[in-house]
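Okay, so here's just one chain, in C-alpha coordinates, the form predicted on its own.
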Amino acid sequence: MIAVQKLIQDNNEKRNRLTEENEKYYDQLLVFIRSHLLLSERQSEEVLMEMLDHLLLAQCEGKTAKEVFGTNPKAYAQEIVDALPKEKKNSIWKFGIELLGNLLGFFITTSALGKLFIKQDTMYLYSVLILLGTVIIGGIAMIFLILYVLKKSAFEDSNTKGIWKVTFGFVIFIGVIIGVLSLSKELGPTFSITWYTQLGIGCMLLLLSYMMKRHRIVTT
(Lines of atoms letter the chains of each structure in order from A and count residues from 1; the text may use other names and numbers.)
(Lines give C-alpha, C1' and ligand atoms only; values in the text may rest on other atoms or scores of the structure.)
Protein backbone atom coordinates (compact mmCIF):
# COMPACT_ATOMS: atom_id res chain seq x y z
CA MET A 1 0.00 0.00 0.00
CA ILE A 2 1.43 3.37 -1.04
CA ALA A 3 1.77 5.90 1.81
CA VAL A 4 -0.35 9.05 1.56
CA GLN A 5 2.78 11.21 1.57
CA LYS A 6 4.08 9.31 -1.49
CA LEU A 7 0.74 9.84 -3.25
CA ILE A 8 0.97 13.58 -2.57
CA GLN A 9 4.56 13.74 -3.84
CA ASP A 10 3.66 11.81 -7.01
CA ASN A 11 0.66 14.08 -7.51
CA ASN A 12 2.85 17.20 -7.25
CA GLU A 13 5.28 15.81 -9.85
CA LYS A 14 2.62 14.65 -12.30
CA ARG A 15 0.73 17.96 -12.18
CA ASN A 16 3.74 19.60 -13.82
CA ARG A 17 2.90 17.65 -17.01
CA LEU A 18 -0.51 19.28 -17.34
CA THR A 19 -1.15 22.15 -19.70
CA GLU A 20 -1.88 25.51 -18.07
CA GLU A 21 -5.61 25.20 -18.77
CA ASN A 22 -5.88 21.63 -17.49
CA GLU A 23 -3.74 22.36 -14.43
CA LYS A 24 -6.01 25.27 -13.45
CA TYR A 25 -9.09 23.05 -13.73
CA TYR A 26 -7.48 20.17 -11.82
CA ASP A 27 -6.12 22.46 -9.06
CA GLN A 28 -9.65 23.69 -8.40
CA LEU A 29 -10.80 20.10 -7.84
CA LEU A 30 -7.75 19.37 -5.68
CA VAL A 31 -8.17 22.41 -3.40
CA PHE A 32 -11.88 21.78 -2.94
CA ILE A 33 -11.48 18.08 -2.09
CA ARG A 34 -8.49 18.58 0.24
CA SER A 35 -10.25 21.38 2.13
CA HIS A 36 -12.77 18.82 3.44
CA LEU A 37 -10.88 17.88 6.57
CA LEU A 38 -13.24 15.13 7.72
CA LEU A 39 -12.92 13.01 4.56
CA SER A 40 -10.66 9.96 4.45
CA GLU A 41 -7.25 11.40 3.55
CA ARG A 42 -6.06 8.19 1.91
CA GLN A 43 -9.10 7.69 -0.29
CA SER A 44 -9.18 11.40 -1.19
CA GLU A 45 -5.58 11.26 -2.41
CA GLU A 46 -6.19 7.96 -4.27
CA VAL A 47 -9.16 9.48 -6.10
CA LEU A 48 -7.18 12.63 -6.93
CA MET A 49 -4.38 10.49 -8.34
CA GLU A 50 -6.82 8.44 -10.45
CA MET A 51 -8.33 11.65 -11.81
CA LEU A 52 -4.89 13.05 -12.59
CA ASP A 53 -3.77 9.88 -14.39
CA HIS A 54 -7.02 9.86 -16.37
CA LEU A 55 -6.58 13.53 -17.30
CA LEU A 56 -2.96 13.03 -18.39
CA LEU A 57 -4.00 10.20 -20.71
CA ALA A 58 -6.82 12.28 -22.14
CA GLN A 59 -4.46 15.24 -22.57
CA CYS A 60 -2.17 13.07 -24.73
CA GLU A 61 -5.21 12.51 -26.97
CA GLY A 62 -5.73 16.26 -27.28
CA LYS A 63 -8.64 16.52 -24.83
CA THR A 64 -9.14 19.24 -22.21
CA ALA A 65 -10.18 18.83 -18.58
CA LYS A 66 -13.60 20.29 -19.41
CA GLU A 67 -14.11 17.61 -22.05
CA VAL A 68 -13.08 14.91 -19.57
CA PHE A 69 -14.78 16.03 -16.33
CA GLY A 70 -17.44 18.43 -17.60
CA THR A 71 -17.91 22.19 -17.79
CA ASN A 72 -19.01 22.53 -14.14
CA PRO A 73 -15.97 21.63 -11.99
CA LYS A 74 -17.70 22.66 -8.75
CA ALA A 75 -20.61 20.28 -9.28
CA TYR A 76 -18.24 17.50 -10.29
CA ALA A 77 -16.03 18.08 -7.22
CA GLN A 78 -19.09 18.08 -4.95
CA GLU A 79 -20.17 14.71 -6.39
CA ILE A 80 -16.76 13.29 -5.53
CA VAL A 81 -16.83 14.74 -2.01
CA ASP A 82 -20.29 13.28 -1.43
CA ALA A 83 -19.08 9.84 -2.54
CA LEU A 84 -15.89 9.77 -0.46
CA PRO A 85 -16.04 8.11 3.00
CA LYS A 86 -15.40 10.01 6.22
CA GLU A 87 -12.12 9.69 8.07
CA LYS A 88 -12.13 7.25 11.01
CA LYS A 89 -13.01 8.92 14.34
CA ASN A 90 -9.81 7.62 15.90
CA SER A 91 -7.74 9.28 13.18
CA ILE A 92 -9.67 12.55 13.53
CA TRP A 93 -8.98 12.62 17.29
CA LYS A 94 -5.27 11.95 16.76
CA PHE A 95 -5.09 14.67 14.11
CA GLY A 96 -6.90 17.07 16.45
CA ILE A 97 -4.39 16.37 19.25
CA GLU A 98 -1.56 16.87 16.77
CA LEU A 99 -2.93 20.28 15.75
CA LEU A 100 -3.59 21.22 19.38
CA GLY A 101 -0.02 20.32 20.39
CA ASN A 102 1.33 22.38 17.52
CA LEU A 103 -0.86 25.37 18.36
CA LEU A 104 -0.16 25.37 22.11
CA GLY A 105 3.53 24.58 21.58
CA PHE A 106 3.94 27.56 19.28
CA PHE A 107 2.04 29.87 21.65
CA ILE A 108 3.87 28.75 24.81
CA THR A 109 7.26 28.94 23.09
CA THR A 110 6.54 32.44 21.81
CA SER A 111 5.30 33.54 25.26
CA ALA A 112 8.46 32.13 26.88
CA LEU A 113 10.65 34.19 24.57
CA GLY A 114 8.58 37.24 25.51
CA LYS A 115 9.12 36.56 29.21
CA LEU A 116 12.86 36.54 28.57
CA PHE A 117 12.62 40.33 28.19
CA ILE A 118 10.05 41.25 30.86
CA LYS A 119 11.70 39.10 33.58
CA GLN A 120 8.35 38.10 35.14
CA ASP A 121 8.10 34.52 36.48
CA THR A 122 4.91 34.86 38.57
CA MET A 123 1.74 33.67 36.87
CA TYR A 124 -1.91 33.40 37.91
CA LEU A 125 -3.57 30.02 37.44
CA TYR A 126 -7.03 31.13 36.31
CA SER A 127 -5.58 33.80 34.04
CA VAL A 128 -3.37 31.19 32.36
CA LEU A 129 -6.26 28.73 31.93
CA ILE A 130 -8.52 31.42 30.45
CA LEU A 131 -5.79 32.50 28.04
CA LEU A 132 -4.99 28.93 26.92
CA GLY A 133 -8.69 28.22 26.45
CA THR A 134 -9.00 31.34 24.30
CA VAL A 135 -5.99 30.32 22.20
CA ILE A 136 -7.39 26.81 21.65
CA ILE A 137 -10.90 27.96 20.71
CA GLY A 138 -9.57 30.81 18.57
CA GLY A 139 -7.04 28.55 16.86
CA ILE A 140 -9.70 25.97 15.99
CA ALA A 141 -11.96 28.76 14.70
CA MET A 142 -9.12 30.03 12.48
CA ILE A 143 -8.54 26.55 11.01
CA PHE A 144 -12.22 26.19 10.14
CA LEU A 145 -12.27 29.71 8.70
CA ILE A 146 -9.31 28.93 6.42
CA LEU A 147 -10.90 25.66 5.26
CA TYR A 148 -14.22 27.47 4.66
CA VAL A 149 -12.49 30.14 2.58
CA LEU A 150 -10.61 27.50 0.57
CA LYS A 151 -13.88 25.73 -0.29
CA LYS A 152 -15.61 28.97 -1.24
CA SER A 153 -12.76 30.39 -3.31
CA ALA A 154 -11.59 27.16 -4.98
CA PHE A 155 -13.53 27.90 -8.18
CA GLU A 156 -13.17 31.68 -8.22
CA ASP A 157 -10.70 33.44 -10.52
CA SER A 158 -9.47 35.69 -7.72
CA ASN A 159 -8.90 34.74 -4.08
CA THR A 160 -8.55 38.34 -2.89
CA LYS A 161 -11.82 38.19 -0.91
CA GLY A 162 -10.70 34.99 0.75
CA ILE A 163 -7.37 36.50 1.78
CA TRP A 164 -9.17 39.50 3.28
CA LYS A 165 -11.55 37.24 5.22
CA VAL A 166 -8.68 35.22 6.69
CA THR A 167 -6.74 38.41 7.49
CA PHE A 168 -9.79 39.92 9.17
CA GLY A 169 -10.33 36.74 11.16
CA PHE A 170 -6.70 36.71 12.26
CA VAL A 171 -6.87 40.35 13.38
CA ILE A 172 -9.98 39.55 15.45
CA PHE A 173 -8.21 36.51 16.92
CA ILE A 174 -5.24 38.62 18.01
CA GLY A 175 -7.59 41.33 19.30
CA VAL A 176 -9.48 38.80 21.43
CA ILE A 177 -6.23 37.48 22.91
CA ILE A 178 -5.12 41.02 23.79
CA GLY A 179 -8.54 41.71 25.30
CA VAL A 180 -8.44 38.52 27.38
CA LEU A 181 -4.93 39.37 28.56
CA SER A 182 -6.14 42.78 29.69
CA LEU A 183 -9.38 41.65 31.35
CA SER A 184 -8.17 38.51 33.09
CA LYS A 185 -5.07 39.78 34.85
CA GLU A 186 -4.09 38.36 38.23
CA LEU A 187 -6.94 35.85 38.61
CA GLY A 188 -6.55 32.81 40.86
CA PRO A 189 -3.66 31.45 42.92
CA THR A 190 -0.12 32.32 41.87
CA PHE A 191 2.73 30.05 40.81
CA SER A 192 6.21 30.67 39.42
CA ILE A 193 7.65 29.31 36.22
CA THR A 194 10.88 30.47 34.62
CA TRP A 195 11.05 31.41 30.96
CA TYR A 196 13.35 28.50 30.15
CA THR A 197 11.00 25.99 31.83
CA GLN A 198 8.13 27.41 29.80
CA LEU A 199 10.30 27.26 26.68
CA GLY A 200 11.02 23.59 27.40
CA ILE A 201 7.29 22.81 27.76
CA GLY A 202 6.55 24.58 24.48
CA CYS A 203 9.35 22.74 22.66
CA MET A 204 8.15 19.40 24.06
CA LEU A 205 4.65 20.04 22.74
CA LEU A 206 6.05 20.97 19.31
CA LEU A 207 8.20 17.82 19.33
CA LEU A 208 5.21 15.68 20.31
CA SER A 209 3.15 17.21 17.52
CA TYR A 210 5.98 16.61 15.02
CA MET A 211 6.36 12.96 16.09
CA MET A 212 2.60 12.40 15.75
CA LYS A 213 2.72 13.93 12.26
CA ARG A 214 5.62 11.68 11.22
CA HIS A 215 3.78 8.63 12.56
CA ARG A 216 0.62 9.65 10.70
CA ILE A 217 2.51 10.11 7.45
CA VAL A 218 4.27 6.75 7.70
CA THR A 219 1.25 4.70 8.77
CA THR A 220 -1.56 6.32 6.75
Contents of the next structure:
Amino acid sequence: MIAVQKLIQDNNEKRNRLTEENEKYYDQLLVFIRSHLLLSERQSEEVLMEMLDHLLLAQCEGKTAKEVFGTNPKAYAQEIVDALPKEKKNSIWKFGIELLGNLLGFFITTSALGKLFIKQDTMYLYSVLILLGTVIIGGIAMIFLILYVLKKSAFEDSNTKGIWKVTFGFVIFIGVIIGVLSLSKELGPTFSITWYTQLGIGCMLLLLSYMMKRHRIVTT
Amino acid sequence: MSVRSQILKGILDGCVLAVIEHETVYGYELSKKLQEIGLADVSEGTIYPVLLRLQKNGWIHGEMRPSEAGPNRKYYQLTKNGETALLEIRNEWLGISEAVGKLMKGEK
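Please move on to the form predicted in complex with the partner chain, as the form predicted on its own is already shown.
Next comes the full complex, this chain leading.
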Protein backbone atom coordinates (compact mmCIF):
# COMPACT_ATOMS: atom_id res chain seq x y z
CA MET A 1 0.00 0.00 0.00
CA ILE A 2 1.25 3.49 -0.83
CA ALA A 3 1.78 5.75 2.20
CA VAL A 4 -0.57 8.74 2.46
CA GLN A 5 2.46 11.00 2.95
CA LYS A 6 3.82 9.84 -0.41
CA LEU A 7 0.48 10.63 -2.08
CA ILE A 8 0.58 14.16 -0.66
CA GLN A 9 4.16 14.66 -1.89
CA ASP A 10 3.32 13.36 -5.38
CA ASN A 11 0.26 15.56 -5.45
CA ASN A 12 2.37 18.67 -4.71
CA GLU A 13 4.75 17.80 -7.53
CA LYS A 14 2.12 16.93 -10.11
CA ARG A 15 0.04 20.04 -9.46
CA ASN A 16 2.84 22.11 -11.01
CA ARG A 17 2.07 20.54 -14.37
CA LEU A 18 -1.45 22.01 -14.47
CA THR A 19 -2.21 25.12 -16.48
CA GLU A 20 -2.96 28.21 -14.41
CA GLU A 21 -6.71 27.96 -15.01
CA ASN A 22 -6.88 24.24 -14.22
CA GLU A 23 -4.72 24.60 -11.13
CA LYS A 24 -7.00 27.30 -9.76
CA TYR A 25 -10.02 25.04 -10.19
CA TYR A 26 -8.27 21.97 -8.77
CA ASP A 27 -6.87 23.86 -5.77
CA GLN A 28 -10.39 24.85 -4.77
CA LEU A 29 -11.45 21.20 -4.71
CA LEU A 30 -8.31 20.25 -2.80
CA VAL A 31 -8.66 22.88 -0.07
CA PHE A 32 -12.34 22.12 0.41
CA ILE A 33 -11.88 18.35 0.62
CA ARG A 34 -8.81 18.52 2.89
CA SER A 35 -10.51 20.93 5.28
CA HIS A 36 -12.88 18.10 6.23
CA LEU A 37 -10.62 16.62 8.91
CA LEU A 38 -13.08 13.97 10.03
CA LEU A 39 -13.15 12.18 6.68
CA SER A 40 -10.82 9.29 5.92
CA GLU A 41 -7.46 10.84 5.06
CA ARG A 42 -6.40 7.91 2.89
CA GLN A 43 -9.60 7.91 0.83
CA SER A 44 -9.49 11.71 0.49
CA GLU A 45 -5.90 11.71 -0.75
CA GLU A 46 -6.55 8.80 -3.09
CA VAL A 47 -9.52 10.43 -4.78
CA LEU A 48 -7.62 13.75 -5.00
CA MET A 49 -4.80 11.88 -6.75
CA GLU A 50 -7.21 10.15 -9.14
CA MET A 51 -8.83 13.47 -10.01
CA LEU A 52 -5.43 15.12 -10.54
CA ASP A 53 -4.17 12.31 -12.79
CA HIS A 54 -7.42 12.46 -14.73
CA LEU A 55 -7.18 16.24 -15.14
CA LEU A 56 -3.55 15.99 -16.34
CA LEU A 57 -4.55 13.47 -19.02
CA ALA A 58 -7.58 15.55 -20.03
CA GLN A 59 -5.36 18.63 -20.21
CA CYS A 60 -3.22 16.86 -22.83
CA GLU A 61 -6.41 16.41 -24.87
CA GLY A 62 -7.00 20.14 -24.62
CA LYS A 63 -9.82 19.92 -22.08
CA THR A 64 -10.31 22.25 -19.12
CA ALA A 65 -11.16 21.38 -15.52
CA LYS A 66 -14.62 22.87 -16.09
CA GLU A 67 -15.27 20.40 -18.89
CA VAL A 68 -14.05 17.47 -16.77
CA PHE A 69 -15.62 18.25 -13.39
CA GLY A 70 -18.48 20.58 -14.37
CA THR A 71 -19.03 24.30 -14.18
CA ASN A 72 -19.85 24.32 -10.46
CA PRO A 73 -16.74 23.31 -8.47
CA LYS A 74 -18.49 23.87 -5.14
CA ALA A 75 -21.34 21.46 -5.90
CA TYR A 76 -18.89 18.90 -7.26
CA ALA A 77 -16.60 19.09 -4.21
CA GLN A 78 -19.63 18.77 -1.94
CA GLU A 79 -20.66 15.63 -3.82
CA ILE A 80 -17.21 14.14 -3.26
CA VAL A 81 -17.25 15.06 0.44
CA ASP A 82 -20.71 13.49 0.88
CA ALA A 83 -19.50 10.27 -0.72
CA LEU A 84 -16.24 9.97 1.26
CA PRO A 85 -16.22 7.62 4.27
CA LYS A 86 -15.55 8.96 7.78
CA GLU A 87 -12.18 8.50 9.42
CA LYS A 88 -12.00 5.66 11.96
CA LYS A 89 -12.84 6.79 15.52
CA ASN A 90 -9.56 5.39 16.77
CA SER A 91 -7.51 7.49 14.35
CA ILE A 92 -9.47 10.63 15.22
CA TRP A 93 -8.72 10.14 18.93
CA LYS A 94 -5.04 9.54 18.32
CA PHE A 95 -4.82 12.58 16.09
CA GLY A 96 -6.65 14.66 18.72
CA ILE A 97 -4.17 13.61 21.42
CA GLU A 98 -1.28 14.36 19.10
CA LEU A 99 -2.59 17.88 18.46
CA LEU A 100 -3.29 18.44 22.14
CA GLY A 101 0.21 17.27 23.13
CA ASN A 102 1.65 19.68 20.61
CA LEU A 103 -0.46 22.60 21.80
CA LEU A 104 0.13 22.03 25.54
CA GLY A 105 3.80 21.13 25.02
CA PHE A 106 4.37 24.38 23.18
CA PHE A 107 2.50 26.40 25.81
CA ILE A 108 4.24 24.75 28.81
CA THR A 109 7.69 25.05 27.23
CA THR A 110 7.23 28.73 26.43
CA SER A 111 5.92 29.56 29.89
CA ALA A 112 8.81 27.61 31.46
CA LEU A 113 11.21 29.90 29.65
CA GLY A 114 9.20 32.87 30.89
CA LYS A 115 9.56 31.52 34.43
CA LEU A 116 13.31 31.49 34.07
CA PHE A 117 13.19 35.28 34.00
CA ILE A 118 10.61 35.98 36.74
CA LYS A 119 12.19 33.47 39.14
CA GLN A 120 8.82 32.50 40.62
CA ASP A 121 8.47 28.78 41.39
CA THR A 122 5.26 28.82 43.46
CA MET A 123 2.11 27.95 41.55
CA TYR A 124 -1.56 27.64 42.50
CA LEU A 125 -3.20 24.35 41.51
CA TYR A 126 -6.64 25.68 40.49
CA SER A 127 -5.19 28.67 38.68
CA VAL A 128 -2.96 26.34 36.68
CA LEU A 129 -5.83 23.96 35.86
CA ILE A 130 -8.11 26.82 34.79
CA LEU A 131 -5.37 28.24 32.57
CA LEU A 132 -4.59 24.88 30.94
CA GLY A 133 -8.32 24.28 30.38
CA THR A 134 -8.63 27.67 28.69
CA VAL A 135 -5.65 26.96 26.44
CA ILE A 136 -7.11 23.57 25.41
CA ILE A 137 -10.62 24.88 24.71
CA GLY A 138 -9.27 27.99 23.00
CA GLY A 139 -6.87 25.92 20.89
CA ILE A 140 -9.65 23.59 19.77
CA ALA A 141 -11.87 26.58 18.98
CA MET A 142 -9.06 28.09 16.87
CA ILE A 143 -8.66 24.86 14.88
CA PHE A 144 -12.39 24.72 14.18
CA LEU A 145 -12.41 28.40 13.22
CA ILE A 146 -9.56 27.87 10.73
CA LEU A 147 -11.26 24.79 9.20
CA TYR A 148 -14.55 26.68 8.98
CA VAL A 149 -12.88 29.60 7.22
CA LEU A 150 -11.12 27.23 4.79
CA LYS A 151 -14.40 25.52 3.90
CA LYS A 152 -16.19 28.85 3.47
CA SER A 153 -13.53 30.62 1.45
CA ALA A 154 -12.31 27.72 -0.73
CA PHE A 155 -14.40 28.90 -3.68
CA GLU A 156 -14.05 32.65 -3.20
CA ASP A 157 -11.59 34.71 -5.17
CA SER A 158 -10.29 36.69 -2.24
CA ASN A 159 -9.22 35.33 1.14
CA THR A 160 -9.13 38.69 2.88
CA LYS A 161 -12.35 38.14 4.82
CA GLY A 162 -11.18 34.75 6.03
CA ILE A 163 -7.79 36.08 7.14
CA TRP A 164 -9.53 38.82 9.11
CA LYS A 165 -11.81 36.29 10.79
CA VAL A 166 -8.85 34.13 11.87
CA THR A 167 -6.87 37.16 13.07
CA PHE A 168 -9.89 38.38 15.01
CA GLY A 169 -10.33 34.91 16.55
CA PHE A 170 -6.67 34.80 17.54
CA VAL A 171 -6.83 38.23 19.20
CA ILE A 172 -9.87 37.09 21.20
CA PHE A 173 -8.04 33.88 22.14
CA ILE A 174 -5.04 35.83 23.51
CA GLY A 175 -7.40 38.29 25.20
CA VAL A 176 -9.27 35.46 26.95
CA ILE A 177 -5.99 33.94 28.18
CA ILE A 178 -4.83 37.29 29.59
CA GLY A 179 -8.26 37.78 31.17
CA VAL A 180 -8.22 34.31 32.75
CA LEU A 181 -4.66 34.85 33.96
CA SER A 182 -5.57 38.04 35.80
CA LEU A 183 -8.95 36.81 37.14
CA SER A 184 -7.84 33.42 38.44
CA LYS A 185 -4.75 34.46 40.39
CA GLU A 186 -3.71 32.54 43.50
CA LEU A 187 -6.57 30.02 43.63
CA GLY A 188 -6.27 26.64 45.36
CA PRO A 189 -3.39 24.92 47.14
CA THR A 190 0.14 25.93 46.25
CA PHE A 191 2.91 23.80 44.89
CA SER A 192 6.39 24.53 43.71
CA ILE A 193 7.90 23.65 40.38
CA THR A 194 11.25 24.83 39.03
CA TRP A 195 11.54 26.24 35.54
CA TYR A 196 13.66 23.33 34.32
CA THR A 197 11.20 20.71 35.60
CA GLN A 198 8.45 22.52 33.72
CA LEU A 199 10.66 22.74 30.65
CA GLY A 200 11.19 18.98 30.93
CA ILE A 201 7.42 18.31 31.09
CA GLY A 202 6.83 20.57 28.08
CA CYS A 203 9.57 18.90 26.06
CA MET A 204 8.20 15.44 26.97
CA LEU A 205 4.79 16.44 25.61
CA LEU A 206 6.34 17.80 22.42
CA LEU A 207 8.36 14.61 22.04
CA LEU A 208 5.26 12.45 22.59
CA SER A 209 3.34 14.45 20.00
CA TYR A 210 6.27 14.20 17.56
CA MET A 211 6.52 10.43 18.02
CA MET A 212 2.78 10.03 17.48
CA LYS A 213 3.10 12.05 14.29
CA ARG A 214 5.95 9.84 13.04
CA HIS A 215 3.92 6.76 13.82
CA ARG A 216 0.85 8.17 12.06
CA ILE A 217 2.83 9.00 8.93
CA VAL A 218 4.47 5.58 8.78
CA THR A 219 1.31 3.58 9.34
CA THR A 220 -1.21 5.45 7.19
CA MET B 1 -29.47 19.52 -16.32
CA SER B 2 -30.51 17.98 -19.62
CA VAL B 3 -33.27 15.35 -19.75
CA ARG B 4 -30.70 12.80 -20.80
CA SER B 5 -28.40 13.39 -17.83
CA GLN B 6 -31.35 13.34 -15.45
CA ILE B 7 -32.38 9.92 -16.70
CA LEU B 8 -28.80 8.67 -16.66
CA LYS B 9 -28.19 9.78 -13.09
CA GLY B 10 -30.18 6.93 -11.64
CA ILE B 11 -28.65 4.22 -13.73
CA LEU B 12 -25.03 5.45 -13.74
CA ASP B 13 -24.13 3.30 -10.71
CA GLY B 14 -25.33 0.25 -12.63
CA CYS B 15 -23.39 1.26 -15.74
CA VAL B 16 -20.18 1.68 -13.75
CA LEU B 17 -20.67 -1.71 -12.08
CA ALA B 18 -21.32 -3.33 -15.46
CA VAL B 19 -18.05 -1.95 -16.89
CA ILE B 20 -16.05 -3.05 -13.84
CA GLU B 21 -17.61 -6.52 -14.04
CA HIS B 22 -15.85 -7.07 -17.38
CA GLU B 23 -12.40 -5.88 -16.40
CA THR B 24 -10.39 -4.18 -13.70
CA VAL B 25 -10.17 -0.49 -14.61
CA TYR B 26 -8.91 2.82 -13.23
CA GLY B 27 -10.87 6.07 -13.21
CA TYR B 28 -9.72 7.66 -16.45
CA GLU B 29 -10.05 4.37 -18.30
CA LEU B 30 -13.57 3.90 -16.93
CA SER B 31 -14.70 7.31 -18.17
CA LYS B 32 -13.29 6.51 -21.63
CA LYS B 33 -15.16 3.18 -21.69
CA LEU B 34 -18.45 4.90 -20.77
CA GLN B 35 -17.88 7.40 -23.58
CA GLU B 36 -17.12 4.65 -26.08
CA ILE B 37 -20.36 2.87 -25.17
CA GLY B 38 -22.20 6.06 -26.08
CA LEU B 39 -22.64 7.78 -22.73
CA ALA B 40 -20.53 10.71 -23.94
CA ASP B 41 -22.48 13.40 -22.15
CA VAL B 42 -21.80 12.03 -18.71
CA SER B 43 -19.27 14.64 -17.56
CA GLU B 44 -16.07 12.73 -16.87
CA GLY B 45 -15.75 13.83 -13.27
CA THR B 46 -19.14 12.38 -12.30
CA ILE B 47 -17.61 8.93 -11.98
CA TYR B 48 -15.56 9.85 -8.88
CA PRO B 49 -18.46 10.43 -6.49
CA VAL B 50 -20.03 7.27 -7.96
CA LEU B 51 -16.86 5.24 -7.37
CA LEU B 52 -16.64 6.51 -3.78
CA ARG B 53 -20.27 5.62 -3.12
CA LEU B 54 -19.87 2.14 -4.58
CA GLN B 55 -16.79 1.58 -2.40
CA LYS B 56 -18.67 2.77 0.67
CA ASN B 57 -21.44 0.26 -0.13
CA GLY B 58 -18.81 -2.45 -0.38
CA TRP B 59 -19.78 -3.21 -4.00
CA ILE B 60 -16.39 -2.49 -5.48
CA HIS B 61 -12.88 -2.59 -4.10
CA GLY B 62 -10.27 -0.04 -5.15
CA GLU B 63 -6.57 -0.50 -4.70
CA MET B 64 -3.88 1.98 -5.52
CA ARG B 65 -0.85 0.41 -7.11
CA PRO B 66 1.94 1.44 -9.46
CA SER B 67 1.21 1.03 -13.18
CA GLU B 68 3.71 0.14 -15.91
CA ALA B 69 3.30 3.61 -17.40
CA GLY B 70 4.50 5.35 -14.25
CA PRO B 71 1.84 6.99 -12.06
CA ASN B 72 0.10 5.09 -9.28
CA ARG B 73 -3.37 4.17 -10.32
CA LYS B 74 -6.36 3.07 -8.34
CA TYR B 75 -7.74 -0.07 -9.92
CA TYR B 76 -11.30 -1.15 -9.20
CA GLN B 77 -12.84 -4.57 -9.14
CA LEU B 78 -16.23 -5.97 -8.21
CA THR B 79 -16.75 -7.60 -4.80
CA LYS B 80 -19.12 -10.50 -4.10
CA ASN B 81 -21.73 -8.03 -2.83
CA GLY B 82 -21.19 -5.98 -5.96
CA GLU B 83 -21.97 -8.97 -8.15
CA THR B 84 -25.25 -9.52 -6.31
CA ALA B 85 -26.12 -5.83 -6.52
CA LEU B 86 -25.36 -5.72 -10.25
CA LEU B 87 -27.56 -8.74 -10.86
CA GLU B 88 -30.44 -7.01 -9.10
CA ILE B 89 -29.92 -3.71 -10.93
CA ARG B 90 -29.66 -5.59 -14.22
CA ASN B 91 -33.00 -7.39 -13.67
CA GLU B 92 -34.74 -4.21 -12.54
CA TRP B 93 -33.40 -2.25 -15.47
CA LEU B 94 -34.43 -4.84 -18.05
CA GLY B 95 -37.94 -4.89 -16.58
CA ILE B 96 -38.25 -1.12 -16.49
CA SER B 97 -36.73 -0.49 -19.89
CA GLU B 98 -39.08 -2.97 -21.54
CA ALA B 99 -42.14 -1.44 -19.91
CA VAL B 100 -41.05 2.15 -20.51
CA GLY B 101 -40.03 1.25 -24.06
CA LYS B 102 -43.52 0.05 -24.81
CA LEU B 103 -45.08 3.12 -23.24
CA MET B 104 -42.81 5.57 -25.04
CA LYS B 105 -43.35 3.93 -28.41
CA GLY B 106 -47.07 4.51 -27.87
CA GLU B 107 -48.00 0.79 -27.96
CA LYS B 108 -51.05 -0.36 -26.08
